[in-house]
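Just the one chain here, the form predicted alone, laid out as structure tokens.
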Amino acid sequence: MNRTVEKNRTLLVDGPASVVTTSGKVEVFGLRMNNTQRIVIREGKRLPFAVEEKATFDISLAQKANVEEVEGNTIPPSWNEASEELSTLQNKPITAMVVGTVDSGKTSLCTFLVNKLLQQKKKVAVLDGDIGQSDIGPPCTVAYTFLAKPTTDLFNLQAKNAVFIGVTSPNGAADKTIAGLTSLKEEIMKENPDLIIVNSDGWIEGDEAVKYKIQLAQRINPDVIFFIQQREELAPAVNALGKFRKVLVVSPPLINQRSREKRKNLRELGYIKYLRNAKVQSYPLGWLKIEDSELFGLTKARANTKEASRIYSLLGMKPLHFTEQSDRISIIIGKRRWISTENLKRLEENTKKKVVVIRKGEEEGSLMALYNTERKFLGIGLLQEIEYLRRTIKILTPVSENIAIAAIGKIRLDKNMKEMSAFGEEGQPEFPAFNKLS
């Protein structure tokens, strides 16, 4: 459909949907729109389209997408105004990091600011730590790229590398993603940019959210931190981080609010992206080094023979696989095999460790993360079988070469993309275990 909109008024397109502009002045996020340039909006995602002089717009919407034009524009000035204070730090390279609430339009501050910064032809990289809506690397992962030209959606970009950290949410790997965007960062730095954006998560909230992002940001060490406010609800973190160099910017008025259905929808077309034209591959174990795989009992602590007898007598079975920790036992058993739970609780008083019982096929669709030998991050995958006899894993990866290392996440897909119980999740056993089995 065509429409026109007047000079000073905003149009805002909820995808999934198209818009070129056919005539007028018009501006996404700082970036000024090219008659006939076609803007795709992905499901989930709000574009504003401020006019600054009465422009005609050719759309095209698909289910689920809505338009609305409102007065003025949706950008607040305060946006502007940190675009400036960027401007007024000397130093090189300059950190900028966001925090905020789940949608608050953090990945919108940051897509605004670089877009600023490349009119300035300044070299940008963007650091994404959002690792429940990673928008430059695969969900679950952080990352970061360059950008060559201004963008309306960081998620269109290409990561140049990412760590795997595995779960939607630092609640419970807080160490493991500040490490993850530590090691970025330096990488970031031998690049010699003019300043790097950094994106937070969500998490803000309660007194761990506000301890890990004071621990993130003395990692991070940036010159300024733009808290993006909607009422009160970051005070604790801006008073937490007395000693950076703060900056309070005004949440936009219509932010798409998304549910967390609608959040999880929009990880699925995010693993949809980097799974498209998967296969499945067979690979010795030995040819992998398989990180995480503590769950499928590929860790090297096998007990001796002597002790695996004696398990196998307290169990009353030989199981498929084990795996003897200090401080657990993975059993592996096969589909249609149960064991009971005295000699389950029998296993447990006698060798003072927590027993975990998994079924064979348990592993199917676990997020997985692959790497080369020097540890640049390939793509992702998906577990399909653990074969422990013949001592085969198998993954469905779209990644066919200089696989080296894998890492095992804590997220399962089915077949159609969509996720299942995290392993851990909150409300979940830590790992699907088994009593007895039907």
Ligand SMILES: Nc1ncnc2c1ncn2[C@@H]1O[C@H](COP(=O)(O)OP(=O)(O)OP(=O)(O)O)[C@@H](O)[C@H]1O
The other form holds:
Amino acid sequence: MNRTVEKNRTLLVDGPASVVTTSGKVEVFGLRMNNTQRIVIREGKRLPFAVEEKATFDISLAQKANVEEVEGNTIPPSWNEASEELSTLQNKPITAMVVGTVDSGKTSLCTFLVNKLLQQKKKVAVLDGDIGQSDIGPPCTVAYTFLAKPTTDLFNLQAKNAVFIGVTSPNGAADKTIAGLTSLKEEIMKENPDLIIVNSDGWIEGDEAVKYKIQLAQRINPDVIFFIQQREELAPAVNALGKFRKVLVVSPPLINQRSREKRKNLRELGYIKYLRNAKVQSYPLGWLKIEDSELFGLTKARANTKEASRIYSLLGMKPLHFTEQSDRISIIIGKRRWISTENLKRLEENTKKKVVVIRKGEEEGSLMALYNTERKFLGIGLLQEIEYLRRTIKILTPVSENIAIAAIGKIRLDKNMKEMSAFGEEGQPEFPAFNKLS
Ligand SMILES: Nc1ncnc2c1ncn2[C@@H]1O[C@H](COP(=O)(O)OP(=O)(O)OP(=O)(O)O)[C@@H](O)[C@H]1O
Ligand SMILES: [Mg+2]
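I have the form predicted alone already, so could you send the form predicted together with this ligand?
Below is the entire complex, every chain and molecule, led by the chain shown above.
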């Protein structure tokens, strides 16, 4: 489909779609379109093509896509002011943090700022702290990259390094997220950047969220924070972060608000991107350092034989595998085995520990992160199976480099890469397996 748009108007395209600007002067998030480049817009995303001189477009729309035209430029003037504010800062590197609620335009503002800075030939890194709607790394990770050229979608970039958090919200994983971002910022600093643009997650309302943003800002120590205001939702955060230089910017009124389901779908595109060409690979358990695997009983802490027989007799059966930690015992049983509630209670009372029962097979689909010996992030994978007797682990992953460390997340995906309810997710029983049996 061809379309002509007059100057001082904006063409809003909702994906899935692709657009070539065939003539005229057009900008997307500060990036000047050339007449050959095909811009792909993912489902759930909207791109504003701001027309400065009468332009023609060649547009391909898939189902569910949409195009509309509006008067003026949908980039708020305050976004230009934000970019100018960065030019007034003299130190090197300059760290700027973007704070706003979900769907306020955080990613778009980062993209806009980066594009403007690249025009000034700056060396720019984006540090992505939004684990729920990550742009740079796979979902559930914080990640960074340096940009060689301007872009309309940060999602097209390759992460230089990432840290796996294993959940989709920092609520409950605040320390881990902050530690991940801090270590990645230190890594970026070694490359001598001019600027670091830090995106943050949309968890902003409520005391816990504000406390988290304060801790994050203290560790990242930005020279300026850009707050994207929609209503009054940011007031507590703006007050609490008063000691930092702040700039309030406007959330574009024509933003594309997405439902929880759409946000989940966008995340699933992220899993698909990072699991493309995955193959099942099998590793002896002894070869890998496996982190966050308490649930599946892969920690070293293993009771002695005497303690083991005491546990077996309290359970009234010999499980496939078990591990005992200071506060809990994880028991893995075969698919068709069963333990009576009475026996489980007896074990809990006797050991004064929480007993968690996992049925073999429940590990399948758990999201994993894979690292090399230097802890460089290699990619993600899905746990296929833990073979307790053969002491091997099977992982579905496209990663072909040598893996030294594997971390297991709390998110599980089904065969179609759709998120299933996670272990320990809010509103879910902490351990579904346990509840099934009790
Ligand atoms: N100025 C604008 N004009 C039109 N659409 C816009 C504009 N700014 C952003 N959008 C679109 O609105 C949607 C939401 O913006 P964006 O993804 O930047 O928000 P976000 O705060 O990063 O959201 P999330 O919380 O999901 O990460 C996107 O599809 C984006 O392309
Ligand atoms: Mg975003």
